[in-house]
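First comes one chain, alone, set out as C-alpha cells in the form predicted on its own.
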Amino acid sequence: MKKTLYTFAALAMFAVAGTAHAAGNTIEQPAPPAGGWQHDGIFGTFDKVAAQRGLQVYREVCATCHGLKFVSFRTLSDLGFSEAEIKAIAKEYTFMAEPDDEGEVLERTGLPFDYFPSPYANEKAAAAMNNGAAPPDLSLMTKARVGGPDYLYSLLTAYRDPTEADLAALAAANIELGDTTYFNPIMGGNQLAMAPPLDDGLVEYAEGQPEATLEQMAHDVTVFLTWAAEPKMEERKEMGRNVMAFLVIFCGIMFFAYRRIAKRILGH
C-alpha cells in the first residue's frame, strides 16, 4: 500500500511538472543575494539595522500598493526601534475612531497598537486601481510563496528586458507579453502587472548606511518582510537549540544510568 501510494505521489509531480512545461513556465529558480542571509540556519538572527531599512523602502515604496496588515506598529520594537520613534511613525498613519456620542465617526492618527494599514479601501477598490488585480498583502508574503526570502529578492532583482530567446520560448508556448505587463523570470508566465519597484537611489538611506542600490534595497526589504512574517523566529530557534541541548543531557544521564543498573543486574 505504501509503495502504491510513494508511485502515485511521483506519477503526480512528473504530471505537474510535465504540465508547467507544456505551458512554457521557464521559471528561474530564486537565489539568494552575495553571501546568503544572516537569519538562516538554527544559529542564525536577524539583521535588524538591514531589518530598518527595509521597513524605510517598504513605507516609501512598497506602501503605495502593499498593506501589512498583520503587522502592529508596536512590534517595530523588536526591530530596535524606540517607543518615541514608534509612536512618530504610528502618527504618520490616520485611522477611523469609535463613533461618538452622535454616532459621526471622526479619523485619528495612529497610536502604537494600531496596524500597518491598507493603502485602499477595500479590495475592489484596489483591483479598480490595478488593472483588476488587487496587490497582494505583504505580511505574509515570504512564508506564502516557495523560495521563501529568496523568491522575493530574485523577484525583485530579475526585472529586465527580454532577450530574443526568452521571447522564443514565450511564443513556442503561445504566451504573448502584455502591453501592460513586465517580463520577469522568476514569475509564471514570465510576466508580472507590476512595474519594477526599485531602482538605483530611489530611496535615501541615513548617513553611514550602505549605498541604497536595487540589489542592496531588495535585500533590506526582503529581511524586513521575513521577519514582518515570522517575528518570532529568533526565539522559535533558541527555544529549539535548549530542547536539543536538553535532550543530549537527557540522553547522556539515561545511559550510564542503564550502564550502572545493568551493571548490578548482569555483574558486569
The other form holds:
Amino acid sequence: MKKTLYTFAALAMFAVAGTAHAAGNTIEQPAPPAGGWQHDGIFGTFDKVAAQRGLQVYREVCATCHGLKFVSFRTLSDLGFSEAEIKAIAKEYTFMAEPDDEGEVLERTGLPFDYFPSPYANEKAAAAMNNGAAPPDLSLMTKARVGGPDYLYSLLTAYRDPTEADLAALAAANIELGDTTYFNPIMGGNQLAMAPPLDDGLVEYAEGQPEATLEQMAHDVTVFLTWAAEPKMEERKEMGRNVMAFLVIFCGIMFFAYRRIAKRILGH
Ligand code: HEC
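Starting from the form predicted on its own, produce the coordinates for the form predicted in complex with heme C (HEC).
Every chain and every other molecule in the complex is listed next, the one we just looked at coming first.
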C-alpha cells in the first residue's frame, strides 16, 4: 500500500513538472551578450563604467515603472560616483517627510541614505496602471530568475513579432497571446505585460561612451542590476580566492608535517 502511495506521489510530481515545462514553452534559451560578462568567473569584477551607463538607463527608462527598494543612493559610491553626484541623483526623487509639529506630512527631496523608490503609491496602483501586471522591484531580479544576468539581457533584447513557427508552437502549447501582452521568446509563457522598454538611441550616452544601441543599453542596465543584486560580489570572490589559497598552502604544510612524523614513527 505504502509503495503504491509513493509511486503515485512520484508520478504526480512528474506530471506537475511536465505541465510546468509545457506552460513555459520557452522557444529560446537566455544567452550572454557577444563579449560575455566582465563579472563572470572567480576573477570577475564589475565593469563600473558600464554599470554607470546602466544606472542612466535605469533612471531614464526603467524607473518610470520599476523601483529598486534595496538599493540606497549612497551605495552608488561603489560604482565611482562622488558624494556630490549621489546627492544630485537622490534629489531627483521625492519622499514623505516625518510629520511636522502640526502632524502634517510634507514631501521632501531624497537624501543619500534613501533607497530608489517605486514610482507607484502601492502594488495595486502599479497593477492598475499596467494592465493588471505590477512591474516587479528590480533590486534582486538577476538573482530571482534562472539564468540571472543572461536572462535579463536576453529578455530585453529578444522582443520581436512572433513568426508563423512561434504561433504554431504557442497553439500547440495551448497558449494564446493576449491583447495587452507582448510576445517575447525568453519569457515563460512567451509573453509579458511589459512593452519593449528599449530601442536604439533611446538614451544619450556621454561623449566617449559607446553608441546607445538596444544591445548596449541592455548590457549596461544588466551590469548595473547585477551589481544592485550583489554589491559585495567582488569582496565575496576575493574572500573565496583567499580561502582557496589558504587551503592549498595549509594542505601543503599538513602534507610535509605528515611526512616528517611518518618518517620518525614508521621510518619511511
Ligand atoms: C512602462 C512601464 C515599464 C517600463 C518602462 C519598464 N518595465 Fe519592466 N515591467 C513592466 C511590467 C508591467 C512588468 C510585469 C510584466 C508581467 O508580469 O507580465 C515588467 C516586468 C519586468 C521584468 C520581470 C520579467 C519576469 O521575468 O517576470 C524585468 C526583469 C523588467 N521588467 C525589467 C525592466 C528593465 C531593465 C527596464 C528598463 C530598461 C524596464 N523593465 C522598463 C513595466 C515596465
